[in-house]
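Let's start with one chain on its own, the form predicted on its own, as structure tokens.
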Amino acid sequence: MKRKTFLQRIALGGTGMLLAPKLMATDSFQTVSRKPLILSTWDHGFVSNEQAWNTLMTTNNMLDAVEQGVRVAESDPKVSSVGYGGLPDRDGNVTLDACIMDSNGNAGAVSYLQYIKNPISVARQVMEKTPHIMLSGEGALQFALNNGFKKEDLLTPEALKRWEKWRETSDYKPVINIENHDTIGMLGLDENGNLAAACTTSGLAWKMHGRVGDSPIVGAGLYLDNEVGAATATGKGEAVIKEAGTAIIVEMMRHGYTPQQACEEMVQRIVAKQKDAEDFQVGFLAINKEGQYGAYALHKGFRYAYHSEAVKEMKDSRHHFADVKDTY
């Protein structure tokens, strides 16, 4: 045997026998559903879900489905975290990132956008109409308004009020699950098994001006393979950049794990690479091409939305740090 193939089979053998205890291991919070299904984050994912639904329903397309439902998050201005309402940087701006796959491999991105409702919809014109992925800042802007977009003021009366309290002192510290990392994200999956997915967020609140986050980035916020499966992240942005949190998540569904799987094994490393990982929250939903889904955080009170034709439901996330006192 050449030494070539000889080095090659050795390496795939190893693999397997890594891939072996995932593979083998049962998981009483896995399930398989019926298809379509929808899932987002978080609680304002409940009623972006049902309007991802509709638009499902109405136009038989997933893409129109995700972008359509998380639109309902930005133009909240309620959601604190998301559009239009958004708490801003530091310096009073509310600036947006949002990102959007479909079920070929095209993606559609855009970052530091600033006075446009729903970023989500110009994400899907840059995937769309333009050579490139994503498009940033004022360049961003411009497209939006040249592509018929309205310039608004996104900064709310509350929105306003609440970073008035802020600059008081000025303090700054993610604060695990408050709006600080509300991003939504949101997975659909069609009869034919057919993905589509959609990210956007305001960001981390009272961050420096001109920060982006992990959302609008391929592969950290959001990531969709249609041969394997899809996942979003939420929480503190750098920590999944660094990680390139989903586009892992769904290279390990490719080897075989499954989405629960893959969640928890990128919250694992997380905790041991980041030193800090207790003082910031990170959660990660996915879901595969059979309709098998999982979510893993780091710390408790990660949410998020389950939509099919026969349930639509809140459910709470596993968790890490708290699994040694939790019993589940």
Ligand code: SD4
Contents of the next structure:
Amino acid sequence: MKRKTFLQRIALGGTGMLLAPKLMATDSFQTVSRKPLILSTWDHGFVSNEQAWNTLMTTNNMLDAVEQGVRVAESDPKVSSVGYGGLPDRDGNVTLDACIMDSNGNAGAVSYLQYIKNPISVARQVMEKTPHIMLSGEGALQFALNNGFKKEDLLTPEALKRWEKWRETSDYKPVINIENHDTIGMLGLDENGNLAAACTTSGLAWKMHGRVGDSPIVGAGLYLDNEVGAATATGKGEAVIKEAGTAIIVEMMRHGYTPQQACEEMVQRIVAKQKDAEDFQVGFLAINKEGQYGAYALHKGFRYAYHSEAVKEMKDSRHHFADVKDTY
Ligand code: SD4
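So that was the form predicted on its own. Now I'd like the form predicted in complex with the ligand, please.
All chains and molecules follow, beginning with the one already shown.
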């Protein structure tokens, strides 16, 4: 293990054990914001937050806000990790995962959905119009078409070109911070302290056909409990699913962890339990009902967008490993 990495682990008490909240090293880093507040992952979160904010100002409805917000990233062909323009699986199919949750604890999700540009809106309709939480694949597509969504080819010429280039080697491995804009997870807290959250992705580039990541799975890529707070995840979904990442973060907050402490503890747990953690990226973003928020990642590079009435800006997440592997 590299010396710097080892020292950093020691400094953070990275044993994977549930540390008492008061022992965490970064308590002073905790930040509180005025409500309302909207947070979302990666650079594409900035414009998505703006749309969410504008929607909130006109509808006063945070669920509408997060849905409309993440639709911006989904609809942008230049965002190659979400919705239209997303990089395809290894067979050239764009397959999408999304999840939405409201302040009443309702959830809706779609997974392995093809041909629909805005899966988050399908997820919302699953939540509001069916007795189920998740529809998948062909069934999700049929549901979408029956509810007025348009069938479209989501593979852009740019994504096709990159897939063809990838096929020259067909090298299949996780890529850390692929272009610094991956899954969008958005967390919104309204002025009354009620939460809504959304998460949407095209998943890992070049994944096996049929692979579903953490993003549509309640408690993995997204979780919200309106009594406590909400959290979302980005990065290698398999690593997040195994730990029930966001469900446990919210549970830690219920037991007194700040959002920052809870995100750090979950990353420590991944490091302690998953021996290849140095080779992939995972990042978490969390908020509690008071408007405290936090973020933490395995590696350098995870950024998130912050939007309150007074401030809109990008913030760099703290991270666990001291060194970035330049080879990725
Ligand atoms: C997945 N978590 O499908 C998603 C991908 C991602 O940042 O978030 N990339 O595993």
